[in-house]
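Read the single chain below, which is given as structure tokens and is the form predicted on its own.
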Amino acid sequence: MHGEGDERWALRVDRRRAEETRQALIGRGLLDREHRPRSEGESLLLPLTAEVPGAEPAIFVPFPQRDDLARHELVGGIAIMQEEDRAAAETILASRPSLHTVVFPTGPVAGEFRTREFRVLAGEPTTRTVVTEHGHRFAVDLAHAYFSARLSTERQRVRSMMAAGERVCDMFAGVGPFAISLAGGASLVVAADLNPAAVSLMCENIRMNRCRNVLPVLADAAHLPGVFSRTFDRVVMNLPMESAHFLRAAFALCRPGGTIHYYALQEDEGAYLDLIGTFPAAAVAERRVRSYSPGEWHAVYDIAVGE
């Protein structure tokens, strides 16, 4: 072993089970993340914080500290970065492994698909990746089909409020994300999106998790009432900025004594109460997500459908 650099306890593994193993790893708390992995043919050296069987000394490179990086929002090995600075984003894609590619958004999410352009700064030229989210994995292109990282937690949640064999319908389902993440609970999922190339997206996820109860469907939310009908269990409505014109059909769509999921952006605690209230609602829970800019925030309403 050569070269500059920090001597540390280091696993040994094959490059194409290294993300499970540094999962693994980080939930146990092993992983070093202060140091960069080494590539050494087909393997992947992780570094550790302490010696586990199997480890073996190696020399790894620091990571750049983390005050010295640009700010940026990693999705898979996409790091997008808030401002336009070409050797910045060379640092930040230098400073992990996973990455391979840093771009700049250059416009706000918009248009009837909800999808943004990017400039590419570093490393390959491509929008697309694949993210790994509590052991399912997505393939992602962010330039043809939203995707956000941030909601993981949330989709996590609504699984832990399932009951076994649930029917669920995700009413704006992009590439699968919430889909994919709820059907292990569900007997069926039905994952309809606007967007083509979502949806083309959605049904190679669904092939990659070995998902046998989604079902993708291209069409407009608001159309599925008239083929679905009150058969649902469970309603995912993520459209944050849209959501209220899909209401009416949501409760069309979902059973008394079902869950409404409705996501929105506001401003103000409550504010769609009133208009949750015009509905069928026997009871509403009302929490913060996420923040999405200043004085406004990523809110979800939890519905319990009545009669």
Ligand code: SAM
Second form
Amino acid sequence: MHGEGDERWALRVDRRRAEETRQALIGRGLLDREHRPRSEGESLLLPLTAEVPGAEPAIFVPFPQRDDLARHELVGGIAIMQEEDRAAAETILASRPSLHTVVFPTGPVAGEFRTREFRVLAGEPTTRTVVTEHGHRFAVDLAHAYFSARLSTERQRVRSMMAAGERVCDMFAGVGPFAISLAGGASLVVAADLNPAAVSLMCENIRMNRCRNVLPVLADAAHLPGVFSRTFDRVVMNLPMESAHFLRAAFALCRPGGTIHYYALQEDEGAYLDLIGTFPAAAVAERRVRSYSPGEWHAVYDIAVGE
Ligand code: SAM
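Alternate state requested, the form predicted together with S-adenosylmethionine (SAM) (shown: the form predicted on its own):
Below: every chain and molecule of the assembly, starting with the one above.
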């Protein structure tokens, strides 16, 4: 170990073709992922786990140990910290090659669009990134449209319940993660949102994921029954604080025998069963999706719609 780093075998590659070589080395288990690659002019030095033809010795700085990092959540190439600590942000940024920005939320998730403001603590001054989730890619902008990576398992659960060729309505679609995740099993997905920035990102995501059956709609979900009839097999209602106001619209969109996924934030089990009972529900199954704050959790009610 030298003062400035560790000596390792290195492969010198042209920076423009470095990613190709990096992937090939990963495939052969030869890339040393504990050390940070190093730039030298037009070349990039990639650290190796073993000597290969053409390798040369070089000094590399180790990535910081992930266990020592301040608490943060990853959304694509952005780390969201829980504390405003610029030095810790620089360490987080250096810990993963895939990160381009570290931010700190300066306010709560708020307003109709469910967005929040951020301060960039390290890296590129942007709140935009691309998230990869179960084979799909989503362009997101944390400051301008809601996105939660924590719902990826829930999206797959709903996808696994679908029969081929369903007609789906996502009433509060955001940048389209539910709509696009469900599109593979659907004949049509109508995906509405009130936030123009969310719908614009959704259009980008529809193109990026080559979805030909997702119809983005800039609209208030309350107006959807005036345009679409009661023909949807599945309706997704992910507006946890306000969904109750839109249950009537959801029942006006979902056909008898179809399913409504009603998301809510609650402190008591079954908090919304009485309300749901005022509509023609044939059966209701309630599940915890994730905890939200101490004593409060994000629940989903899968409602089988009756006549
Ligand atoms: N389903 C998306 C997801 O999982 O990432 C977004 C969910 S986010 C909690 C709720 C979304 O509903 C926001 O994008 C917000 O702009 C949108 N929204 C709020 N009120 C609405 C309304 N009346 N009609 C349509 N969309 C609305």
